[in-house]
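Just one chain is shown here, as structure tokens, and it is the form predicted on its own.
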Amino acid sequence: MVTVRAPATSANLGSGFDVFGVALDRPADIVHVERADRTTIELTGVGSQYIPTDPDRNVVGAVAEALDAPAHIRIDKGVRPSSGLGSSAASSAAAAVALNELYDRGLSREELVPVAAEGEAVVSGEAHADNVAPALLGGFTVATDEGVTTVDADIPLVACLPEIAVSTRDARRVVPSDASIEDMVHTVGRAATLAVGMCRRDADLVGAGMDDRVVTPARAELINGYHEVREAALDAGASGVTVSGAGPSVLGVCQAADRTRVAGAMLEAFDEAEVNARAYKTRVGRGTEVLEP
């Protein structure tokens, strides 16, 4: 048996769609793949009634399937579906590292990404590696046709999720399907703002980055409370604050000692809109880990 621990992650980071992603060192899946005749699949943990034990309608048999490597497969969910969070590509992630390990396929985290996006394709209808690549390989992750660049960032994060369901294919069904050249030239100055502040371990250029006049606008209407959760956390500290991947988690980017104070303001502002909600006072992360027996 292989067990791995697959962390939770954020896409987009506002100005970044389908392209910027980071890891957060909580909350993670843990995944066991054991090998078998043919792939099944049990399920415990958060959210985990709502995910199907099939394999064709689970991102882990869509892995399994690409590796041709059944296996029984049992997943621990500490990250919610629907959440924003890439619960997903959690156990897409988990899966393919647990499979390769366990099959001795020999691949490595790059040549998974791939793999572990045919996962998200189940959930989302397209294969993305937004959330993956940094599943996979950890910290903050560029993810273009040509492949993915990787950067170790070290960026104190709050990531807030509401007791709201938002599925991805319908936060994608919003977004807009052009854009000004004002916006569109504001949004690729923030990009670039936040890629050096990735590199620079700067969490003000982080925030700063993030402001992002095309997609987190249309999404954030999907969200109930976000615009005064956004001021919240803002007046709380935070440089910056956009919604996480397709929603409806709100992640607020700060300096480490802000992150208590930032965590409060949001579940204060949450509350008020008459949403309950947790935060994790996270940070960037590792990608997936095999984990000792």
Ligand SMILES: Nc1ncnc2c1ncn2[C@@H]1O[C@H](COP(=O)(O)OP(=O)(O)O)[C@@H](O)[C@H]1O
Second form
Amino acid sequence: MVTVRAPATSANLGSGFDVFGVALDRPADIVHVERADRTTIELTGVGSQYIPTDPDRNVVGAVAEALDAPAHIRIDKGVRPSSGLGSSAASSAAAAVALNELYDRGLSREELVPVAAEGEAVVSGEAHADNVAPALLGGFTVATDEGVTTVDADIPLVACLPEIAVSTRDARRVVPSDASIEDMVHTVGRAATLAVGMCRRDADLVGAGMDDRVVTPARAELINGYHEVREAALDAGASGVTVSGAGPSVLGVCQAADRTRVAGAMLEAFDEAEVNARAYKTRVGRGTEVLEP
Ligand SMILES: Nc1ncnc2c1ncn2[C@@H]1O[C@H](COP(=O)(O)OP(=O)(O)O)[C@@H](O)[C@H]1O
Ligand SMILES: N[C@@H](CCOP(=O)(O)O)C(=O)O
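Given the form predicted on its own, corresponding form predicted together with the ligand:
First the chain shown before, then all remaining chains and molecules of the complex.
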């Protein structure tokens, strides 16, 4: 048996739609795999009652097929599905690492990125890699057609998860099909600023670089209380706030000393909008770890 831990991730970071991602140091999925003649799936943990055990509809089934590695796969969900925190990607990355180890396939973490992205295609219709790349490799990642670039960034974060479900598939339908040149120039400038901030481990620069005028405004409308939560977090000291992934989680960047205040302000603002929520005081973290080889 092989056991692995794969972290939650936050994709896009506002200005880097379908490109940027970070691994979070918590929460995480734990996945155990054992060799079998055909793939079967067992689920426990947060939101597991909403996730199919049918290998054709669970992301780990697609990963097992891509690696030709049938197994009994036990998933203990720490990352709630439809959270905007890369729930499906955590399981995809975990299965890719665990099955690669179990069947001794010898693929590198970089080579496992397109394999794990096959799992994402099952749920969102597209094999986007911006969650699976940081889930596998850790840190801040830039995923493009050419491959993945990583930065071992260390930035404090608050991820606030409301009790609302937004599926990635639905949130992709509201993405505008075009953008003005002004909005594009603004967003590219912010994305470049964010990337420099990650390299310098500068939370103020990362926060300033999150602003996006293209995708986030449409996505924000799917999250009850988003604008109030964003304002509250900025007032409490966050340097930047945006939709995490496809939502509904809201991601704030701040100095480590301000995390508790920012988390409290976000929870209070969701509460005022009559939305229950929980906040993870977290930071950019490591990728998938093998716990039991
Ligand atoms: N192993 C899995 N973990 C989480 N979600 C899964 C898994 N397999 C299939 N799903 C489905 O994927 C969807 C959640 O994925 P997604 O919408 O991308 O959420 P998130 O934003 O948390 O990644 C749900 O419909 C869920 O049933
Ligand atoms: N780039 C994707 C990221 C989806 O992230 P998730 O955590 O919501 O699955 C998108 O924005 O659609």
